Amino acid sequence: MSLFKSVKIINSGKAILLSRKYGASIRYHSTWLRDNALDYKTRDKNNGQRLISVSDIPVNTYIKSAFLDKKGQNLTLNFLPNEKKVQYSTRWLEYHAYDKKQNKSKVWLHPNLKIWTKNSLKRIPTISYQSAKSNKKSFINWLKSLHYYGFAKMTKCEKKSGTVIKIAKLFGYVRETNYGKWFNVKSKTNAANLAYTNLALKAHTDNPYRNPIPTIQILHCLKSSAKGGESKVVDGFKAAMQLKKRNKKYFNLLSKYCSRFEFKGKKDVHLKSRFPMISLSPDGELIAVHFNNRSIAPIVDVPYRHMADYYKAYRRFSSIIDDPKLAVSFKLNPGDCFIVDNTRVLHARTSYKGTGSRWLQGCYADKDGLLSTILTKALHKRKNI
């Protein structure tokens, strides 16, 4: 189907306009279009990579002539001083648009995420350990569910230690720590964790001492036999966007400036970081939340007239965070599992006592791994593009 009417060079060829059908027209720069040239001499053919640098383009780029074929699909531009005939798919031009306008709100979310409250999440994504691994079809879909929420569940997984190894290597790669390929979650004497005692644990990211931070969290249940110790998922995002409109002045604060987290284990495990609570990107995109109680560290980077505001700040976002409209609840059998966007959803669970046992197994991924491996089944639906 074409997308675009007709082309036109402006700005003495540093730039051309494309005319849709329907909607605004959309503008690229000459540069920007000779640096993402698809031809064999631009990009290896094997596996798509460069093989020029912005330092082999000619600082006087410009088009001499540009020509779209009468289905409005294809658009060949011919480049000076070096003279370069390129095409190029419109539907490539169009899926790769930078002619936007800016968003208004100084803080955004990436359209492939939806933020979610108790009341909003009407059903966990939930696959089967069996369907991940012989429906690709429905392992796919899950996995966007994962990324979309943020979390989700995978139940029947076998009930054997180091399954959740595996359950981690069905979309992307185990991230060993100073805990290990994996670690067991339950109650020690002396733990070098609060996590490994039968004590409540209140909504939190999970290792935010380190740098970078492991971005995935698997949680696999094993024996789940004492009372309590229910799981518990807060939306970070959901919740740092509720202090936003509640009160912009403590959002601010706790965007601009870092907290610290630390985190000193028994066997020569010291472990610091600076992150700020709620994390954005330089154009205001919400990119990750950092809160735990357990390990944050005297904070030394807020001004001195600030101090008083951030700490009202920090206890408005740990309020949030703590109301029970936020957090879905639910109880791990032998066989479920867990998984978390560590950048995001915090997770929680209630202290559990009395006969029976209760023992998880984690690790830790990232999600590369995982958009990978959603992206790779993507682009072949769209590799025409």
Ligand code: OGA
Second form
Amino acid sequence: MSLFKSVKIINSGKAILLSRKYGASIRYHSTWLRDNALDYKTRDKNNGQRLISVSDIPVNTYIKSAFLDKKGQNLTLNFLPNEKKVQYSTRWLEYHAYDKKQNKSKVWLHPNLKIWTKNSLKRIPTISYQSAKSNKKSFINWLKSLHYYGFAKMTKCEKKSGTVIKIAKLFGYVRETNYGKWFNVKSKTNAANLAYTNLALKAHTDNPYRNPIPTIQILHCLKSSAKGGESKVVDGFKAAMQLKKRNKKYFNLLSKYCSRFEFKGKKDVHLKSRFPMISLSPDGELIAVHFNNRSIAPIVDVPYRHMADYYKAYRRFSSIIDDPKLAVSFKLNPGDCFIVDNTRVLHARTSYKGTGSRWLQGCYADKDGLLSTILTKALHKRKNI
Ligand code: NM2
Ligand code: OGA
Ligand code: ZN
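Same protein, the form predicted together with this ligand this time rather than the form predicted alone?
To see the whole picture, the full complex is given below, headed by that same chain.
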């Protein structure tokens, strides 16, 4: 049953107003509607891509007539001056409504995301490698949890070198970097990166010194008999929202000004970037946290008059990130791996002793592949949406 009861042309045909049976009416502009027609002359039959460009739509496009069928399921519009008749399903229109109350609070999170602390995360989303491969439903649910929580574990993976690549390929594509398609995280002498020592690593996001950053990281455990080397993850979005609540001025400083990040390899590698530690989209969506004490370069984009406060804000954010109330801790056993959304969830490890008996392999991948897999494998796909 449709929720729409009538349509009215408004603003001399420059828009329409659809009235719902219950609730507020919604408006759509003529140019928006013309641009989003779903007929085969506007969108390719095979791939659904748009065949027209905005310049093909006359500036003075208006709606001459509008007709809503009895059941309120289909809306037919006639456009002028370029004569064009287009039919829309009202379900499609409803799904793509833009005439709605905007987020009141200026900083907002994607509504699907679930932010967490040590206490609120009831259980770590976990799947075995075997069920990821054979049980489609559990696999999709697990991928969704990875997206919503920014973190998940996989157990009972093979304990063979290179398995981390197989894991990445279950849902996406490996991002090759200067560290290779995958890398060994082991204690070495003359380590090219502090990750390749037995030192503790404070909670961080990986590779903030590259733009674009890798948006997914996988760490797979092959050996873990060394003493120590426990893992910890922290929801960076939770930390950012706590900072906002406790000190809005600090939050504003870290989201307004860019920090700098840098990494110099032994040879042939020199990566530099600038990102705010807390990144917001222009309309206030919290989109990323970039945080890595080992890779912050001299910060030069904060005016002198704000630098002292900027450091106070950085210090405060760092202490929220280190708060044990936020961290979920665990120890990886051989065959276990964990995956993080590297735009959001920070990871850490405690120091460990001895060499050789702790061996992880890591690789990077990206969220676009993960999100695409979720959408295409979803059990109840919405047609045309
Ligand atoms: N490794 C493990 O972002 C970082 O520098 C963390 C990355 C070397 C690929 C370590
Ligand atoms: C890394 C890292 C954590 C660990 O390699 O990026 O953070 O547990 N390693 O060794
Ligand atoms: Zn790391």
